[in-house]
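Okay, so here's just one chain, in structure tokens, the form predicted on its own.
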Amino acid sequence: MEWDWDFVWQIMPTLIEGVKITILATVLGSALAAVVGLAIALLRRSENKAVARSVGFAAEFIRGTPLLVQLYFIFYVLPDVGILLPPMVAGTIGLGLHYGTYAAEVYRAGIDNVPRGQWEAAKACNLSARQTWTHVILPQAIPPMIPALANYFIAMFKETPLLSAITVLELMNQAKSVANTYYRYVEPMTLVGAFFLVISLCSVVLLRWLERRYGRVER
């Protein structure tokens, strides 16, 4: 089959929606999983070790299991009891309760680098454990992590192909229906490739910089 130009222009329209369907997955499911895992990692803290432990147990089954698995269990199970989400909305969810998770570690690391002396400083100091980790703990265990961070969202949004799967009309979903009203395919999943690959590589420069500006490099 050969390369039809005027094809590609023709589907771009439709590729270019895909596309912002794509990014506004990732950058929702991002800013879930930032939230979802640092309360994981501060939870996981808990002096209470039932909370602890069954926040722990929870976590380590999410992260066990495959995020396709995840994902149809929020889309087509959860109407059996009642609870009807929308594909975008179950799609961010799924996105951010997984790499909630993973984000839960990197927290942990983040919080575990700061200096035992810095808590102790905020104890002598009578700060409260709010005060504790908002003006001491945090301030200095995110910027870190930063880095870390970006890494599992860029990972993130390598996988939001598996949305299409809930029927969100993400990239992967509007190319699969564009290649099955034409019977054409190669010009729609060469164009998700492509498409993938630029995006890639624009947050892998991102991520480049934000480890010199907050990481430390290891030379």
Partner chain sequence: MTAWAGYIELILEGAVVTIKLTLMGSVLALVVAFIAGLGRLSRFFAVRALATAYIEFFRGTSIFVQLFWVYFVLPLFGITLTPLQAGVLGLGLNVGAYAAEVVRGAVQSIGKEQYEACTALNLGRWQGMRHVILPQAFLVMLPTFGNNAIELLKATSIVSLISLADLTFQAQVVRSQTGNTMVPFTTILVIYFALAMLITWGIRRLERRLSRGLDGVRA
Contents of the next structure:
Amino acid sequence: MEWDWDFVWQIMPTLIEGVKITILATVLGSALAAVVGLAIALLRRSENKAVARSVGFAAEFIRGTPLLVQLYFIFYVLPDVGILLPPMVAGTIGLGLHYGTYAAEVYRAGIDNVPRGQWEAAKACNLSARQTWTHVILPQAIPPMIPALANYFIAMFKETPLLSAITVLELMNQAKSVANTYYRYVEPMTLVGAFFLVISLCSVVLLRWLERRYGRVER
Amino acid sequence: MKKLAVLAGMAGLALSTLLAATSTGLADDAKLEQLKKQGFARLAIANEPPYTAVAADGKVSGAAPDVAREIFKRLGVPDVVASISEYGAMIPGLQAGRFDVITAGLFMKPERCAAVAYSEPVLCDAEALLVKKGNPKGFKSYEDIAKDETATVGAPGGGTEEKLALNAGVPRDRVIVVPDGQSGLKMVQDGRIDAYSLPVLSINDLMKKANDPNLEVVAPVVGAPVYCDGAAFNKNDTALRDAFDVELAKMKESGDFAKIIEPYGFSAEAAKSTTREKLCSAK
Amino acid sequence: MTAWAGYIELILEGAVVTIKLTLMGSVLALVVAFIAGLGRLSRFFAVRALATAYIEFFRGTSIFVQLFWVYFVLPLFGITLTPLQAGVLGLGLNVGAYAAEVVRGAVQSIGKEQYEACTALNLGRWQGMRHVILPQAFLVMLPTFGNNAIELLKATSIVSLISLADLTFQAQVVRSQTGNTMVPFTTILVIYFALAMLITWGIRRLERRLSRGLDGVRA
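Return one more block: the form predicted together with its partner chain, after the form predicted on its own shown previously.
Okay, now the whole complex, with that chain kicking things off.
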């Protein structure tokens, strides 16, 4: 099986279209995961035991089951109860929820790492719970988490090909469609791998920079 | 340069870990002998009743595998095993030696005839569209879908219908690649796509199972010809294909062929009335 | 209604394939994790470079892409693997790359004094590793290995896309036979979660067993 460079240039524009969607899905999914993660982390600390427990269980469940099946579920089962989401939205929600549960662990560790003295000082200054969180705890907790969060977002990027299973035309789906049209698998599949490798290596450089900037976090 | 080194490292690693190389496409009768020796032939199917189906107990049935099973038995290969595959992955899979033959309602078209070695025609069918009750957008052909700028059509990736829609001028972003029949049906029900296209008998089978009064079938699609599939072999296995054809012709003659496919709703006459040569040169 | 018994059997068959893949993949991952993880700490540049290349390559490209590549492209170069072999190889090498970093991190986390003690006892490099460092490091690795095993379990769902009859694949078959989407997908989500819980529980027990008698030794 020989490698055909002409074919590579011919399919490149189609694949680049796919890369754009892949990156868009990663960015949207990351934003959602960052928010969902914070919500889960805060709810798990809730005074209300029932809330804390059920959120904890839900997060465990999402983390223990495959993203692919969750995507199928969001896309094909939710319409039965009247929730009809376009493929891209369903994909973003799937990625965001799944990685939100991972992000929640990062937030938890970050919040736990804020020294006790800070909480006590906030109390001594007579800050309300809300003020304590927004002005004292989170500003200290979040920067050290950034590298760990970024690490999960890179992991999410590598799971975006799963969106092809719910008809999102991302990189993998574009490559499959090209392969189906020309009955050639070598070039499209290898190029998809190369795209992922290049983007991942670039993001590793970014990650190193974040680690230097915000302090080293074990990954 | 770094990437190259990484690739080389990976290749070396892979090669040293694996040693299970098999040759694809043996010369002449060697392939049939090999199948006889291993006792089974590997089929690619699509799980799209009535063409191909997997029963509750995991048994493979459907018109195409049933014909292949009978012919292989007559050729001295006692059994067939099937793996379910997407349409688009079938020809690459055949070329990659994943299967010995595709029996999945993969219709003969000139560009496919160039990529694989087809047997004589087996199953013939026209194309159909699955739409909401009353056909609200009034689709009769793929061209109708192309003209309506908001209309979307679903089809299996790499299947005949996808290409028919694209050739009729429906832009790529309005031809939605749907992984399987059940998903396609669901997407029409949910209003995600306006029409879902498959061969007539497949759509009818889906409809029967869904039993949904809010759906309707448009068949046959105007302007889409009747296609026939054949068993598709690797280009290097023409000897096996020829042996297959001989038995197929005998079965068509004796009426055994009709006995297998007609209960599924296919017409044996349609398959007999045309040839591979005609279908492969059709425009 | 009798058909349901058949469908349940199909799903259970799928569960067996999923479990098999998880076990075999984990074994392969464990082996390559130690080879590559210790390789990164080697004195020889060539070994370090090879290990790093392996780790970065498999962490950098998506598991989905790797599986497709092994399944569809490798055969074109004359290497044909059964779907099961392809699945185990893809999953094992991918998760092994992540676990290799865990091995490296754990070995590096062992205090300097332990290495000095090895030297004082006149242990060779390998002897010290085998009898002093690894037994302690292994305990550090275990919890993360557990998480890696769950990641592997979840990743097995992707093999359904290369026509291996695992849980997710069988759920799709049941779905296309019955026209029901909700029941098969919900069932397999629960099964996946139960398997993940089983892994967590098993690792926790193993951890407790191995740490027996080590109280006070660990910092």
